[in-house]
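So this first bit is one chain, no partners, the form predicted alone, shown in structure tokens.
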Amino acid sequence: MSNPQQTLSIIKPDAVERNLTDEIKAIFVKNNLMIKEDKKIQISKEEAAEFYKVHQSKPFYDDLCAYLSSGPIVVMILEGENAVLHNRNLMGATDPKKADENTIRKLYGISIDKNSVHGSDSVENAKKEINFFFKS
């Protein structure tokens, strides 16, 4: 492996309550994507508020982060080539309509709100995101 990163995968309270915790795992294994740590957890809207604090001028922000808290999630390191760029190719477009087929987001995502997974969006922020949830 030339470039092992890690990134911080969501499986988000929709995926979660319609138990596609195991489907989408598959996925990340199947595209050699080591899950390296993974628990599940309830986060409270303060949490939340921290943890998307990049998104807290845009207009989406309070429902967002009442929806990631809403029920358990499920969250995950994953560690392989390229991982970052790699979980978002997996994961497919925010909005599940304009996704591509075969995507995470295609296959399981409800609305561009409930769109079942959360990947880190730069290295930088993999290692924020992982430090967020697990802190060593």
The other form holds:
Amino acid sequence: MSNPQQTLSIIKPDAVERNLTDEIKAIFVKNNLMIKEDKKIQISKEEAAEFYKVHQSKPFYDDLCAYLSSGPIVVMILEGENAVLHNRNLMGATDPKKADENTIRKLYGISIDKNSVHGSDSVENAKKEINFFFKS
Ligand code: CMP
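Alt. form predicted in complex with ligand CMP, vs. the form predicted alone above:
First the chain shown before, then all remaining chains and molecules of the complex.
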């Protein structure tokens, strides 16, 4: 691998609730992103607020934190070539309506809020987000 990376992926409550976890994991594996660690958890609204604090000035922040803490989620460390960008390409645009065909959000997303998955947006944030959920 010329540029191995790790990134954090979250399968959000809407997708866990619809039993899409295994299908979404299979997409990562099929596309050469190894699942190094994974766990199903439910976080508090305060933990969600900490996780999403880069968005704290946004009008959707409160709803976003309420949503991420509303049910079980699956958090994963994905590893592979250019994993951060590769995962974002597999996820597709934030708004499922704007996502390309065959991306995870196009296939499974319900709305911009219930968009089934989260993925780190940079190598630096991937490190922070992995550490948030998988403190060593
Ligand atoms: P995610 O990749 O988890 O990062 C922040 C989340 O905020 C995003 O996915 C969306 O689910 C949610 N969100 C809600 N409204 C908006 C918006 N207008 N723009 C961007 N993200 C939004």
